[in-house]
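Single chain ahead, by itself, as structure tokens, in the form predicted alone.
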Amino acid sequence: MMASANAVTIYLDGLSLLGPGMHDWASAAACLLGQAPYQPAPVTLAAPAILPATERRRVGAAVKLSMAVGLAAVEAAGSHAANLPNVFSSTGGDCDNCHNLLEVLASGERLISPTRFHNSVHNAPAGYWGIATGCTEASTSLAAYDATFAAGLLETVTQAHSAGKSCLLVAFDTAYPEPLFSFRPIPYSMGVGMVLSPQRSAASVAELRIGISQEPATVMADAQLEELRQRIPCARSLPLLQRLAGGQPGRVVLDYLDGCRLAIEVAA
């Protein structure tokens, strides 16, 4: 089945990604494209310079991650972080700080560390945004388990729309520790920015028509990745990297919910 007649267009203004073996959209466009050979490692992740030394030393890979993707995205469209609504979307958050908070639960002492707990809410990365950037525009934080990207997607669409302005899309996930890798398994840290405009701007790299299809989400062809596409909620945005990659129109589907996918033809 095609996509929707009532498929709804966005401009894509800016791109990022960080991801194993990917460390910035340039060598991440290389691995898709099959002009390097893709070699998965863990993500580094550095505290982002552009929060205060007080709330740098606090957080921990959510924000970095998401910092990071989301201030590449900014630069790639030569736009203000201050003045975009923002949508930060994450199947779990930061796993990590959960994993340490229920361990001390589960200890004899249960003395929850501020810090942790103030990191705790799903809406964590999107305050530490705000924060750095200045930020004071519309923010809007959700998970959706393996649909996270596309309901991301989606939302910012939605916003961009609804604001009449350009929107960023910050998508994330990090990995748990054991025993509860053994019932998510995430593999790796991997996050995707992108700035989105209802508007085609000199800063529009691409045309993204969207709607909903019942059509079976591309795969990719090179094992690793389509791994990586499978284990990694917003890794399920790959076959669009790979289209944005490649600069040529045409046409993919997306994971989303059971029955429903996203139908997204792109034109450059």
Contents of the next structure:
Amino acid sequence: MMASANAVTIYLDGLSLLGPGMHDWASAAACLLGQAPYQPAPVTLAAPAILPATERRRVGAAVKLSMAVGLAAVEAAGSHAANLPNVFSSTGGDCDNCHNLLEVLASGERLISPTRFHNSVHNAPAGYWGIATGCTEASTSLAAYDATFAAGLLETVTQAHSAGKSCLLVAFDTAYPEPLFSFRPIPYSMGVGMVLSPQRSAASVAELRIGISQEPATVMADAQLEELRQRIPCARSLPLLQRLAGGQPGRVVLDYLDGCRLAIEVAA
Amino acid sequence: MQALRLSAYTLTSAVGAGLASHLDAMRRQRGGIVRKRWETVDFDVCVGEVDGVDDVALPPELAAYDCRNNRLAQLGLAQDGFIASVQQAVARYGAGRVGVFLGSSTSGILSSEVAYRQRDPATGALPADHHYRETHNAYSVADFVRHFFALSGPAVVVSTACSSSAKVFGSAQRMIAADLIDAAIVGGVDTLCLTTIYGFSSLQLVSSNPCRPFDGERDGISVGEGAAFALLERGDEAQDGDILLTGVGESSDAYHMSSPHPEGLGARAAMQQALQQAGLAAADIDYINLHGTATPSNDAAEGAAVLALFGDATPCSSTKGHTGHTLGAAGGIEALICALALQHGVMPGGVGTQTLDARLPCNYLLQTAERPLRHVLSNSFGFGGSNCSLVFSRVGA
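So the form predicted alone is up there; where is the form predicted together with the partner chain?
Below, the chain from earlier opens the complete complex, with every other chain and molecule after it.
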């Protein structure tokens, strides 16, 4: 079966993954291929050393996570963060910070912290990324609920073609605490980074032909990985990551929106 | 850049619902900012509130989406024959070939703000009938609009603070250029909420009076709300008088989370890139709709960037004195004010500005001027150092 007639070709130059029980791409790849036992456990996140000390104190899990996967993807591509237009895709951004603001606004005092307020914008991780890396290129932060990964991938691919240069995708999700957790039960934080180029180069590790399709999404055979795929928007990428880990050409369909999915032909 | 035609557009803000009320407000320099006690805010605040939002009823099948933001979205969609224009595009291209690209900064968060006041005293739980997904969550308004038109193509919410609904024009342009879609509903919707009123107040960025962009005595923003929608299609069959999106420029300050680069370097880069994409020189721009929020530092940075790139002759003004700062909707609203300016040859004089800041010697219009316009530029800059400039042009002008 063919992908959409109108497919866009893009080259993957760098890839990173940080998720439950997946500390880096190499260990995650082994789990995705069934070569190592998969045991989900919360991600441990370090404060990003490249942020100035004044900013480092102010950042939460969303910035730590997005910066870690962004830097790892740029490093894997042998690229320079300052040169890459970027897309930050996340369903809820910094969910801890949002919860804290809502609690304060529901209290009698309503004395909200100015830092928490400016950290509440969805593009706060992208803003800190720019401050840390000195990148003055275009940066887009977006959301599409469970479709957020595919939406971010499409934005990055079309941006790379329009700009005629490599772009960085940082897809990440964090979890709300209660009471919003009950309404949006994301079990773990997770992030995926990709450097995507419109041209093949020595850095290219795979060619992706991406089109819109109505076919059902590819699922994960492993029950635990499939649960992640269904419960974390960013984990909707897992069938593609599994295909990339195997290093074999082939085709996956990623979940996107109702009546609209992404068919991706992976080649060397 | 492959130009796109604005085949339909509409906007709703504190000055009224639809294009006619905005054209009237531009011509007569009529503003919609009022001082009031809004919702449960415990001080008087000057806001640009849209009339009639509370009276909007969503279609029964979309009842879960009911919140202030989606009500304002529907109120906006209902103006100027916009719904029929979208339906014609869907008939022409198919439901899977019309994308939705909307900007919002706070979405329907007011619903969660209210729900957090109604938590179960014993368990802390929110009311069981709270609809997080359809109201508060960042994608809510694009999800609502996609369902409203029964579309099955790409959809997204761009949320880059106050540049959100300018940047969607770029996202849609790139998606059409890649031939993944044929048409796009773009724009933005943001509504008043406690998060922004208390948040900007905590940063001491809210004026105690209706805002005064580029005034020497300016002292902050007035928070507003609004909805802007445009239907974008390929521009190759454009007719005389059509309005085209001809340039998109985007940059990042990489400087500070809530203050612009003092010399407006990021703003300048966005404007330069938009001109370059449009194939225009600075001298070709007839009017600039400034971001012009009326905070001391924002206007100083933008003024410096405009002076550096355009000199002091190009007519410019901010329309935030008319509408208030509609945040995630501002880029879309001001893009479409530019479309109205081109279509009718009207450069809106500022509202609220009394004495121009002598340190910003731009050609800031204190009086509305009417004459034919060919190319105009709209600026939108947001927290996190997110900058976007758009160029619109009138065919045959």
